[in-house]
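Here you get one chain, nothing else, as structure tokens; it is the form predicted on its own.
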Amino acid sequence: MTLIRHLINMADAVFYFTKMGSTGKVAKYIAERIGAEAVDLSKEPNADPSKYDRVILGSGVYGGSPSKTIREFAEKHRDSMPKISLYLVCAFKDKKAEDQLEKISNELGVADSIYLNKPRKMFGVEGSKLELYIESLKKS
């Protein structure tokens, strides 16, 4: 968390749903790196995003869509969520993943989004897509 964000007491949270574990590991990694809270929606389905200044949503992609949990959470809280960012953990990369990301981002009403293919291999790797995403979160 940047010093300015810390001084004015801004809080971030990563709300996620994971089936196989990758999305959860990424959520915890991002949260740790930016000083945010990681919230597992399978354990806290009634979590309130309105108390955060920024919400980061994390989901795997299943049949071309985010998890039902994330989709329903985003729809339920669309008007009460502050600045929203989205990361997707998906099997595809390149054009197919970009197309999925655009479709899902539009459905959820999220402008700031990224897809990650094999994200655990990016942990701590300078210049990796994940690390660049984290740096962009720290700056905003």
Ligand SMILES: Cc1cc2nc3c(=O)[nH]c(=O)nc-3n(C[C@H](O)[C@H](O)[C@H](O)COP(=O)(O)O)c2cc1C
The other form holds:
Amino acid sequence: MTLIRHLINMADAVFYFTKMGSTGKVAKYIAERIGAEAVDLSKEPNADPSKYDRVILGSGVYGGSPSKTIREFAEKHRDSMPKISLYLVCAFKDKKAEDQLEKISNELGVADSIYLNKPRKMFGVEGSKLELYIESLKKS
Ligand SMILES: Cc1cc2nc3c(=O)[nH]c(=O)nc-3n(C[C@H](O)[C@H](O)[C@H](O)COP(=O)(O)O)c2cc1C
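Structure of the form predicted in complex with this ligand, please, following the form predicted on its own?
And the full complex, kicking off with our chain again.
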């Protein structure tokens, strides 16, 4: 599917904000795997998502919320953003993380979303949540 997307010139981008680095590492990893561009919103706050066919948003969770940068980006581009998927990197897991994910996904208006807890341990690990997410992105 990645090849087909490439052939018909479909462009994806991962727009991310990272405070301590984890979300950034995941963004670059996903981007490399699906052939997307990784855009660090702290360096390119005026980046334009409307020129892409699909946007992946990535944020750490801080005090139960996404970063202000991601929230403002999602609000600013709510009406012009192409199809979106969201991943959150967080310390919580299980029910607390699921509740947090639901709240943030609703706030940002994203239906397709996942949370990742300790994603660095998932890189290249077959069947891990991150690898399954990447597979789903490649298929859609
Ligand atoms: C100030 C602060 C607040 C945090 N609040 C939460 C939280 O409410 N829920 C959670 O699951 N993780 C929380 N965390 C953990 C971060 O989400 C986690 O470390 C994540 O990897 C941060 O992403 P980053 O490395 O890209 O900045 C918090 C971390 C910090 C430093």
